[in-house]
Each structure stands twice: as C-alpha cells, then as structure tokens.
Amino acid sequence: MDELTERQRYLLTLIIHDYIQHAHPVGSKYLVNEFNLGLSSATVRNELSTLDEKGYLRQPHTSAGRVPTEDGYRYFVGHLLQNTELPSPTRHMIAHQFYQMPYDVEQWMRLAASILAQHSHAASVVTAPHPEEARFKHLELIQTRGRQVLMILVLQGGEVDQQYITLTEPVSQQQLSEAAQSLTNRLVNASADQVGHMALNLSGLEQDIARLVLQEMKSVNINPMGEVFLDGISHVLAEPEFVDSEDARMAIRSLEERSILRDLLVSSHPTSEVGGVQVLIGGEGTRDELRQCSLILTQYGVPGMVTGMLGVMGPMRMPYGRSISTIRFLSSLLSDLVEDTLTEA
C-alpha cells in the first residue's frame, strides 16, 4: 500500500493542486488537456484507478472525476509538498508591520491573527505567549475604594495579570505601596512554589497578598495558554464546502468555545509534521465537529520558557503550502519578539 511511481505522485500533485483551486472533481481527460501530459486519457485513467485503490483518491459518484481523500491530502502534505518559503518581499512586508507597531503583545497577536487569516484564506487562531512556569517579577497594589484593591502582577516574560481583590479591612495606599515594594524585593524571580514557602515567613497584610500572588501564579501555571485571538471566521464561510452551513456552524462554534482549542493546542496529536508545523487533516484526533476541516498548528516562543501557538482552521481543501509557509514565518517572527522580551538587560 505504499510506493507510488513518479508519475503517480505527479498526477496526485496535479489533482490536489487543481482541486484546491477549483473545488471540482478532476477527470482524466481534463488532466491530459490542461497540463499537456504526453499521455492519453486512458493511461491516466489507469493510474487514477490505482491511486483510487490505494486510497488517495475517490469518486464522489461513479461518473465524476476524482477528489482527494484524507489520506490523499496526508500523502501530499507529507511527501509531495515542497517546502517553500514565503517570498522575500512578503516576508519583509510582514516583518515591517510588526516592527512599526507599538511594543504591545496584544496588538502583535491581533496582527498575527489578521495576517494569518488573510494569507491562508481561513480562520486563524493565535494564543498569547504564556510562560511554562510563572516567575515573579513585580507587584503593584492600587487602592480603588474601601477594601477593594487592584493587584497588578508582572511575570518574567512580560505577562501582566491584573485582578481586583478584596481585603479583610481597609488599608491606605501608603501601606499598600510599601507592602508591594517589600514583596517585590523579596519575591523577585521566585516560582510559585518559592512564593508559597516565603509566604509562611510573612504575616499580616504581606502574607495575605503573598497568598493571593501565589494563587494567581498557580492559576497561570495550570492554565496552559494565554489569551486566544481569532480572525478570519468569515473566510471559512466563503468556502463551497460550507455553503450548507451546518458543518460551518459546528466548526465556528468550536472556535468560539475556546475549551476545544485548549484540548487541541495542548495535546500534540501524532500526525503529519512539516518542519515543526503540525498538520491535522480531517480533524483527526479531535472531536467530530472538525471532521470536515484541516488544522495547521505550530508553537512559537522559547521552548520550556514562554510559548504560544499559531493555528489555521479551514476546509481540507486548503492551500497547505501557503498556509504552512506563513505560519512558519510568523512563528519565527514571534519567537524572535518573545526572545527579545525575555533577554533582560
């Protein structure tokens, strides 16, 4: 069930490219004419027939042309897709957009999601960089009213968590500032566990605050990813396979419910992988909602330290080449940005 002849591989490539572009079953005669193969349609038919037997193609009905199967796409992505890079002008344009932006993670994320959606003509998912293990950097406490206090916790890597907390009794801004500064000095660079230990040696206000910091850091540790940014949902609806809208609804629904994303991004499913980029075809290994879809995912950031994910969701009939190149380029770009953020002066 394995080896394909050179010609079969070529034909499979042609069919997939053509089908991705036109969304129409492609037949033997059409192939011969369109691509000036020096062959007769009958020969091509024989080849298609074996491709069919091997499970890479199928016919929607007896008298239709061929359409790639999931396995077909998988073979294509795994063996036939040459590993192109984004053209240099495009790369520069994208990089330029990032570097002329204010230094703001949220805006980077939005930009990345937008670019990704635009280049892949599909829905994009980007998660904010998230530390593998939270490490304390800085704490601020700001009085709002009465016992309510805004706690701002900055982690190594630049993640900023803000949270309103309620103390047991009113405290002046003066006291809060002192506590914050004292804790900041004590806790710099501490992990959650270390914060936990240190909290034992504290008392009063500082201990209360330290416990809240601990709690927040723990929840950062547990939560496997940062904020999720979506874009390009409307692209998915433009695809002909989603005109009946039922499937489209399911797919979009799964994006809206970020919980599914969580599962997806966290567990790495064994599947096609092209240079660090995961390709899930036909929603393999995920829930049924995505059976019609393909996903392209990759991690960015500094492994083991601070990472985030980039992803594209579209129909199986998706421009894999372009999507993969874009995702790979964005991944390296964001990785650089994250790395910059990490290497403290």
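For comparison with the form predicted together with a further copy of the same chain, provide the form predicted on its own.
Next comes a single chain, given without company.
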C-alpha cells in the first residue's frame, strides 16, 4: 500500500473515528469546522481526493462526504490505531465479576460473551476452553431412575461433558459413587490412550464406565473446539447499515448455524500467541458472509494444553480500539482462570 503523509494519516484517522461514531459520510467543510484544523476546505478536499485515489476512502455518491473503504480500515488498524488498555476501574469491575463467581466454566463463558458484546456493541463469540488432548480430571455418577445414570465427566482445563447412560442392571447410588471415586483416583490426568489401557485391567461396573469415558474423550479429541457461546446479535441487527440487509442476514446465519460458525472460527483461527489479536475486515476477500463485517479474534488459555477463542463480529464501522482492548484483557483474565484449574489438578 502507498505510504501516507502525516496530514493524510491524521485526516484518515479523524474520518474513521467520526464515521464509526455517527455512521454519516464525512465532508471537508465538516472536518475543518469540527476539529479546528487550521486548513482551508479546499486543502482538505484535495487531501481527501488523494486518499480516494489511494483506495482508503470513497464517496457513496457525488457531492457526498467520504466513508472509509476496507483498505482504509485495514490501514487504520495496522498503522494508526494506538494500543490502549481498558480504564483501570473497568478492568477491576470485570475481574471482580469473574472472581465473585463459583468455579463454573459455563458461567465464565456466558459472562465473557456478555461483557464482550456490551463493550464492543457487536456480536460476541466465546468458545469454552478445549484441551488439545483430552485428559481426565474428575468423574461423577448420579442415579436417576432404574438403569439410567447421569455421567458427568470433567477434563483438565474445565471442559465438562454430561450425558445419560443406561447400565445393564440397576445399581445403587452408593455403588455408583464408589465406582466414580475409584475411577477418579485411577485415571486422574490420563489421556484417552491411557484410559483405554487401564480399562483392560478393570472389571464389572468400573470397566463399563471406563469404556464410556474413553468414548467421550475420543470424541473431545476429534472436535476442533469446545462449546460456543454467543451474545449481542441484536447489536449487529440494530446498526444502520444492517437494517433490512441481506448482508446482515448472511452474517447472523454464520453465527447461529453452529457448523458454519465452527468452520469460520477454525479457518480463521489466530496463529499468534495467546492474547495476540487477529482482525479480519470484509472477510479479507475470502468469506462472502463477512463481506460487510469485521471479525476480531484471539486465543486464551495455556498453549499446548487447553485453549479457547474470544471474538466479536460487527460492521466494519466498529469501535476497534475498545473492542481490541476488551478482548485482550478478557484473554489474559480467562488464561489465568484456566491455568488455575490446571494447577488445582
């Protein structure tokens, strides 16, 4: 991309900030009066024409003001956006909300999605911490009725799998609790392969349960990510450029249909370290469903062991600075929480 002069960079920054806030094309006379530029409207108009030619701005129609293009947003995010942190009171408030909660990964995920949507005014996407290789942590067996039992399998990192299983014959709650405790003692921190080997040396109820545990752990290893939590879809639908928009429907469909969303997140998975932010603007020309959107993603967790993803999706006219700073802070906070769960193992 062509390099810009200091004045052009400043004008592009002003236009993008103003357009993000007001969603109206920005004209040269407005810039001069609103920001006391000390320049004539003609000088500013010439600079805006240059930014048009370079592909960073466009006019929706003749005599209208300018709006940023995809390349304009990319230049802004890559060169002009300053690294900022959330204000200290905001960070303390968010941290307090998390640390007040009981140990419950699902509640953490729902709270993170709510906070992201609130601070970015966009749709938030949070995936539960998912082990790169499933490792056993804890097992509970709860009698329901007859031969039906609720099996609760907790993996290292906090992922929880619950399912109803049917035993070959009725078993008392005491027998179930003893079997669950015995398996927890034997299998703690075991991989799927190790659970399979240990199951060969078990018998009766414990062997049956261990084989069911093995099936679930293999399923976790196959899945690319944990459960997905969404919030803030109404924020996207309320944006003026998405009212009665087919583009909005395509974007929302990509969020609401889990198979599409998982494919999108896996293919867009940030390759940088935990806390590193990836910004996809207009789908980067490869995702039709995102052609009018931006997607900001990062990882959290403990690399090589347990990781999840945080992201926001909204119109290209989104508050990038606030969204990125919120995502980075939540990534750090959730990483600490996940690491604590591993330390407790």
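Throughout, rigid core stands for the largest set of C-alpha atoms superposing within 1.5 Å between the two forms. Quantities reported herein were computed from a predicted structural model and do not represent experimental measurements. Numbering follows the first chain given and starts at 1.
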Discussion item. Considering only the rigid-body turn between these two forms, which single choice in I222, T166, L80, Y30 is at the hinge?
Written reply: I222
Worksheet entry | Rotation angle of the smaller rigid part relative to the larger between these two forms, in degrees | 16
